[in-house]
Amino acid sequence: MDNLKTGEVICKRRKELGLTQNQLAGILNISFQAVSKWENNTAYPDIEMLPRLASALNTTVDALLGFNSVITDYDGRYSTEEYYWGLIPNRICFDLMKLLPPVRPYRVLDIGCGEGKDAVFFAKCGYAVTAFDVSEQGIEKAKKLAEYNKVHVRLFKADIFDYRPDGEYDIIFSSGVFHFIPPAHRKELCDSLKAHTAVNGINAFNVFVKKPFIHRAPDGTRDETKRHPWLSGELFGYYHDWLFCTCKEEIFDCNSGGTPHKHCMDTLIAQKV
């Protein structure tokens, strides 16, 4: 988070605005110390203040967050006409359809659910799926094809510290997007997503960890500094109370952007039961 630099973001904006730390604390309803301490990088706002707080100083989460870089990149890899990602599941897809089949159409999530791979290949299945992506070539991408395979996917563009889920679902998914989440929201989003689950329902996640032993491969098309590796077990923490199907860590070899290199990835399937 310190090195999106929210708290001085919070503070230009402010003074453009000609506000004061006491009026803008009266708009959000808190105390001053609270602005005071924002600014000073020494507390962030919580992640259900952060449309309140975009608005306040008509300007975005995006932009509070540094993520509009983000944004470019996606749009920019999205931008072709072939499927970035290719068109094949996700292979947890396969071990949720084992742990919940569709014997009737159980509710998804797809939480960046980039060109709509996984989102469309749940519908086709039988689930009734709601699935969002921060890009917007990505969802045009994403209807296009649900278009062609005859499915219906509620499909909008959102990004993840905004958005909200609007009812509870029976599966909540999402594989290689929560390394943008900062850590000092993580455990209010895995609150907010277990919330929103279904009793029996399962949330099933993968994020990148850090280990010192593996490195990145440079590429100057993309901003490091807005993505956030986990600690190895971080996830299955936020989960303790959770029944756990599946719980692994693996290091993989990855050719992404043309320099082979290697991730270590958490992945975790839990059951609310």
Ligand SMILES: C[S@@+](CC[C@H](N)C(=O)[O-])C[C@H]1O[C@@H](n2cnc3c(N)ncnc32)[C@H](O)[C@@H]1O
Second form
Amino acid sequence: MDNLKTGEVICKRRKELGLTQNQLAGILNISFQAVSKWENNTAYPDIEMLPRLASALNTTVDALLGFNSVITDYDGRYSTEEYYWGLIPNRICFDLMKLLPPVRPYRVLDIGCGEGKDAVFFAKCGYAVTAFDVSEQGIEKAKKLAEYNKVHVRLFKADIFDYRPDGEYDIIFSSGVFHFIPPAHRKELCDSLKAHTAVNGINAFNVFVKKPFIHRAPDGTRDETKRHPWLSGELFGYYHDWLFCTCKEEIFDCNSGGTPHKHCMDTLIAQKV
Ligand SMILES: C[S@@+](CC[C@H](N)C(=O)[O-])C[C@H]1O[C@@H](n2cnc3c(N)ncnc32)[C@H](O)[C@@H]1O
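Next up, the form predicted together with the named molecule. The previous block was the form predicted on its own.
Below is the entire complex, every chain and molecule, led by the chain shown above.
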């Protein structure tokens, strides 16, 4: 259970999304005084209002009530001063820059941004960046990184299972995250991301892939029940109706946990034409 009261949760989420009390009230078709009362904890939203409010704030009813589903172990990894994933941007970022150079502030969404290295890189290049992660620690560090680099990134904590994009994006990007999505949720997620991509916009993702000849990473600190490697080519199938710019499968060495092992990864960069 989170220590925040509902009013504080509403206020925090609203500000993270850059909404005024008036704007939130407008979305919900209520008075701004009602929003103000919730945020001051002098009144609570009606039960029937909670799903709509959660949707307007891109969050869940659970989160509004102060319950947070801790679903990954990343908070611990992000709790040190060091940047767990380093500060070098993912190479996909450079591919994206070639395809859609920031000649105007194209809108980028980074899903599962971790400590923000890629989101901040995009912002430094001139993109208008929105980024979220389920890890509070990750978001706090991403905010620090953005501040240090004197760039604005719209950063907030959200769970990909509840989040649906609030507008259109030119680039939707996610690296090293989608293996947390169980198979049953993948089509709906990809459909939603495709629908929220502007024409000529790009989706760029990589996913860990299961191969019979590659054994599981021997990292005992991870909860493997929460990881769901994809089938080879599965990601590509969801984008069969888009133009493929990059479509590749790679096997690479990894040393996480101290024991050398291998991973297989599919990477797709596809354009909506
Ligand atoms: C391997 S890290 C990659 C971080 C970042 N994309 C990068 O490349 O530096 C995976 C990230 O996915 C985030 N994550 C896992 N499940 C998530 C979920 N359900 N919603 C949002 N983020 C999630 C984790 O908190 C973590 O930061």
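No experiment lies behind these values; they were computed from the predicted model shown. Residue numbers count along the first chain shown, from 1. Basically, rigid core = biggest C-alpha set you can superpose within 1.5 Å across the two forms.
Val209 is not among the residues whose C-alpha shifts by 2 Å or more between the two forms once the rigid core is aligned; its shift stays under 2 Å.
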